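The chain below stands alone and is given in structure tokens; this is the form predicted on its own.
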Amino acid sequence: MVGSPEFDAYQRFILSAKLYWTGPMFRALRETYRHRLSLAPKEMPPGPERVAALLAGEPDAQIFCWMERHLQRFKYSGRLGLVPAHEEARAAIEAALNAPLPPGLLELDPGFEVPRYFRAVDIHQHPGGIWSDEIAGAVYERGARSTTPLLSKDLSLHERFTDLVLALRRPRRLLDMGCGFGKSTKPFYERCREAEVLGIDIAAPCLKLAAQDAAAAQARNVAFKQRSADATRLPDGSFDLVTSTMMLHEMPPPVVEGTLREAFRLLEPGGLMIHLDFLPPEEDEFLTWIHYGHGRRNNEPYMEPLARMGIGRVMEAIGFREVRIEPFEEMEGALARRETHWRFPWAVVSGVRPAA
């Protein structure tokens, strides 16, 4: 077991501080913005740039941004951070990750080269990235538990997304792109026992954890492979459903477009592609400004480019039909709390490959 009572208390404190930042600090900053907006010249064009200009030098904005940046850093680093705690348990974690697996459950590529765009920055401020150390997947899994601090149940977001997807399509062959440590894949292989489920990712440490979790669950209908979402090397028309969760915003736009094209190729005629990711509401410049800033503060440089690339138009140009971009509630009543709490701007992006 990783950590100690002192470690657990420290991590709970970080989560509590995040909840304060998410609620009272967010509300105070929104009120400051509204006050400044009421005094702004009428000729100022709307948009996140206006918000940045209005809040420049404001202590509420400076403290809000500082808290986001450094609470994430404190979570990972320092004596009671996630990285040191897992380092102390390295031998046990490595032994668990390398335990024997059922044949065919995990396929790693010894010659796989992690793309430069993913190596260039420590995504989420995860020291060294989630690909460079054998125990990085275990650190990432523990850190993900406080990524969405408003959620009271760790897996509820993924289960709600699975509910939404299965209401649209009961798959026979499902591909989960960017599956990470399997948190997004698990609800599908547990609830679709009759389907063949494949999870792919570029980070071997995460795939090892996903496979061990599936083995522990005695899942027989899932496999994990180390592949790039934009170049899977899988056969044409292999799937009737392609999904991803929180993957697109970690790719630059050319790779996002390549991934959409790859999904189109992999779908059989009539197949459904559906992604859960982050797209800020265009009508709310304040929330858009916070979202773009979050990308910079949390080492996620492709969040803003994804929001600006016009993904719906790209999908239609590729050939997808019935393209939809709709808000997603990660928990009951979440959309109604946009005024009172900061939350990720969850959105479902979907499209269908036309029948032949």
Second form
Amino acid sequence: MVGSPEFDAYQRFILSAKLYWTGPMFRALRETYRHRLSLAPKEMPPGPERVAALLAGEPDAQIFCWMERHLQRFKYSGRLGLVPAHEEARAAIEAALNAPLPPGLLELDPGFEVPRYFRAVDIHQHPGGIWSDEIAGAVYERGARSTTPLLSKDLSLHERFTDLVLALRRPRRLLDMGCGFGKSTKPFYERCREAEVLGIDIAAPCLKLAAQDAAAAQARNVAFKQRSADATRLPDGSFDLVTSTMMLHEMPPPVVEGTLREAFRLLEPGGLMIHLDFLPPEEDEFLTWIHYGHGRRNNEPYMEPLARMGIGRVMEAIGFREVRIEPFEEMEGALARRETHWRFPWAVVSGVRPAA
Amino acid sequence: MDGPADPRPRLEQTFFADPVLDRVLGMVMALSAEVWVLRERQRRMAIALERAGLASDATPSAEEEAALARERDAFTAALLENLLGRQVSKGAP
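Form predicted on its own done, so how does the form predicted in complex with its partner chain look?
Up next: the whole complex, starting with the chain shown before.
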């Protein structure tokens, strides 16, 4: 059962193991890679394919990859994993999710068809994905607390992104695409009381949780709707700020491009689009190899296609200007630790719809 | 585009030359997690008993929680450092 002493002890152990994988195992693998690289023929072209060739059959690589895959599996699916533990509390969770809400706070679409690309794999190794089960949003919320092991004691990620965005733009009407259970939307509606905030997502179980959380916070300036980011059915030019957090890497490139076009259409002239996502540093073939492998091992198959699609060029072709792709520091000192600890290659992707 | 779903269970990804090793390592980690669950439960019960006899709802102090966290990380490290395959004392390769 969620919250039982056994469940808590088990999940703390898994997190502790993830931290060991993040630190000592990552460093051991880096060290092995550097050694192999020093022995490699000079004519081997650089890139993640070279890293794969250098590390093929290396025990450090096999162990690292196994741990990445299976610690996440244990988190969700072991005896005391998130899914079975939440199952025992299903009735209470469903009752909380279906509690009455203020009018207009949540709009679900009973006829909404979740796209095939989102149904084809169980994202994050969450059995059934985050869309198919009534309580999947609650499971995902609990799981997201340890997605980034180094952040488990520092939950400032969303606040830091909000700080960055608000330093660029104080919105009047904000759209948060792929808002999930609302953790990215909340800092905006709490800190921009004068703005109208709309969160959209394709996963109804997550939207229900987002709406209940907003109701509990007595927020009056936010609404949530079940819509696809690439086909929102919202009016042209209806926002001055469009954001997303960890959404783009969950879409195949044609849907990413469709989403960027939709954001362009939805922005008023001069409006800003800004996404927080993952793009590996091109100059570091080792981290790029790790990142591409993470996509496969963690059931997030579009991480590599997103990194390879040249998103900056696509944005410029659509018409965005002031296109920027910059590293993002998810916690104090994170960028300085990338040599010694595994972390996601956080990046901020932004562009402005020209004023005329 | 929406073809019929394949009803067969998908085989788990493998990372070692012998896939049996993938499966056995999974069993070792599952057992390790169970050992830690027991150890933590035992430690918390000991704290409760020390405090007030049979008070099973005694909550450890912040200091005791920190000690438990250190113990957990040490347990994890002692378990997983075996997978690094580095010599602790220098000897023949």
